[in-house]
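Here you get one chain, nothing else, as C-alpha cells; it is the form predicted on its own.
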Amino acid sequence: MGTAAAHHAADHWEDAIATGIDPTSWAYAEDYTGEDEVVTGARASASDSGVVPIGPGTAAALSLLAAGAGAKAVVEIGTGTGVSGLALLRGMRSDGTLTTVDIDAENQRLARKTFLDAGVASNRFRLIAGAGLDVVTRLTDGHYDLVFCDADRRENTAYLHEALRLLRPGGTVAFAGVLTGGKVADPAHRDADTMALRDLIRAVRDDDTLVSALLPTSEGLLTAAKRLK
C-alpha cells in the first residue's frame, strides 16, 4: 500500500471510530441471516413471559460459532424461550448435543416447543431445571467445544471460571448482552449489572489462555476461545 492510500485509510478508520456504524448498516448486518416462523413464535413467546431474547445477529453469530467448532457437546446457561438454543442446534453437529440450564420451569418448556417445532430431535437436547451455578458446577471437566451464558449478570464472572473447566482445549465461551445499549462504555454508568459486566470484560481480556473478542452485534456478544497448548 502506498503513503497516499495508508493516510487515506488511516482517515477513513479514524473516521469510522469516531461515527460508530451507520445505524441502517448495523440493521442490515442485524437482518441478515433472517428469522424463520419458528424462531419469530420464541420471540413473541419471550414477548409475552417478559423474556428479553438474543437479538438476531447474535443468534446468528452462535450459529457461526457452532459450526466453526464442529460442536458437538454444548452448554447453555439461560434457556429462555429457546432462540439462542435453536440458534446453537443450529450450527452444531447433527450429533451434537446442547445441554440447556434455566431456572425457569415454564421457560424450558416453551423452548422444548421451540425445539421440537423446529425439527429437532429431542436427544439432541436436554432441558435441566436449577440455578445456573448449581448445576454446571455438577458437569464434566473438558467435556464442551461451547459454553454460552445468558443468565445472571452479576454471576458471569462465576460462569466464565466454570466454563474454562468445562471447555476442551479450542473451545469458545461466550456471554450475551454486555454492551446493554452503551451503559458499559459509559463510566458515569455504575449499577451493580454494568460494574459486573466491566468485570467479567477485564477478565476475559486479561486472561493470556484465551483469545478474545467484543462483538457489536443486538447488544454484545463477548467471545473468547481456550488457547491449545
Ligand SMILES: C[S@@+](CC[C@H](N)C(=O)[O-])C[C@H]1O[C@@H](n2cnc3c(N)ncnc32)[C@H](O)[C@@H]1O
The other form holds:
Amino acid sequence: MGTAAAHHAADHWEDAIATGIDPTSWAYAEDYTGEDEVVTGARASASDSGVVPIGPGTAAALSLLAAGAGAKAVVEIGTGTGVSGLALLRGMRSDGTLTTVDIDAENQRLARKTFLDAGVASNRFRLIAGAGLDVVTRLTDGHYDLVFCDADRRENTAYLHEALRLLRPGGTVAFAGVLTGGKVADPAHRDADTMALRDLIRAVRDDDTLVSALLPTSEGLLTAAKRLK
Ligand SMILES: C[S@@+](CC[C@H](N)C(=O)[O-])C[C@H]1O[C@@H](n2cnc3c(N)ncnc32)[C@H](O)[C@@H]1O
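Can I have the other form now, the form predicted in complex with the named molecule, not the form predicted on its own?
Full complex below, order starting with the chain above.
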C-alpha cells in the first residue's frame, strides 16, 4: 500500500474506533459481566467508607488476567473493601492465594467480610495491614503470578519496581485508575498526582522487559507482562 493510501486507511481506522467507543457502547462493555449482590455490598461499604473501588470493567479484566495467568499467587496493594480482591480471587486457580495489603485495618475488616460472604475459604487470602511499600518489600522474589496496585498513586513507580522483583517471568503487573478524570491525557494538567501517573505510564511503556497495554476499562487499567527470556 502506498503512503497516501496507508494514511487514508489509518484515518478511516481511527474514525471507526472513535465511533466505536461512544458512551452507550462503553457502558455496555462495562456492564457486560454484571455484578452479584456480594460485589454490590462491597461497593456500598466502600461508598460509606470513602473508598473508591475499581469499576466493573476493570474487575472483569482483573478476573481475566488472573485466569489467563493460571494465577496461584497474587499480590494486591490497596485492598479497600474487597471489590478488586474478589475479582482477582474469582479468576485465580481455586487453590490460589491472594496477599492483599492496606494501610487501613477497618477497610480490611470490610474486605474480609466481602470475601467470606462470597464463599471464599479463609485460607485463600492473607490480609496484611500496613503501608504498601513496607509490606511488599518483605515478600519473596519471583514467587507471584500477578501484582495489582491500587493504593497511593504517587508511590506507583516504587510499586512497579517491587512488582518486577516479585513477579515470575511471564507474570503480570496492573495499575488501576491511570486515566482517572481525564487529566493524564490532557497536557494542561500538571498537578503532582497526574505527573506521577504519567511517569508510571512512561516507565512501563519504555521498559523493554515488559509487554504492556493501557486498557480503557472503567478508570483505566495499565497492564504489563514480564517477558520470558
Ligand atoms: C482506591 S482504594 C482501593 C480499592 C480496592 N482496590 C477495590 O477496588 O476494591 C485505595 C486503598 O489504598 C489504601 N492505601 C492508601 N495508601 C496506602 C499505602 N501507602 N499503602 C497501602 N494502602 C494504602 C487506602 O486505605 C484504600 O483502602
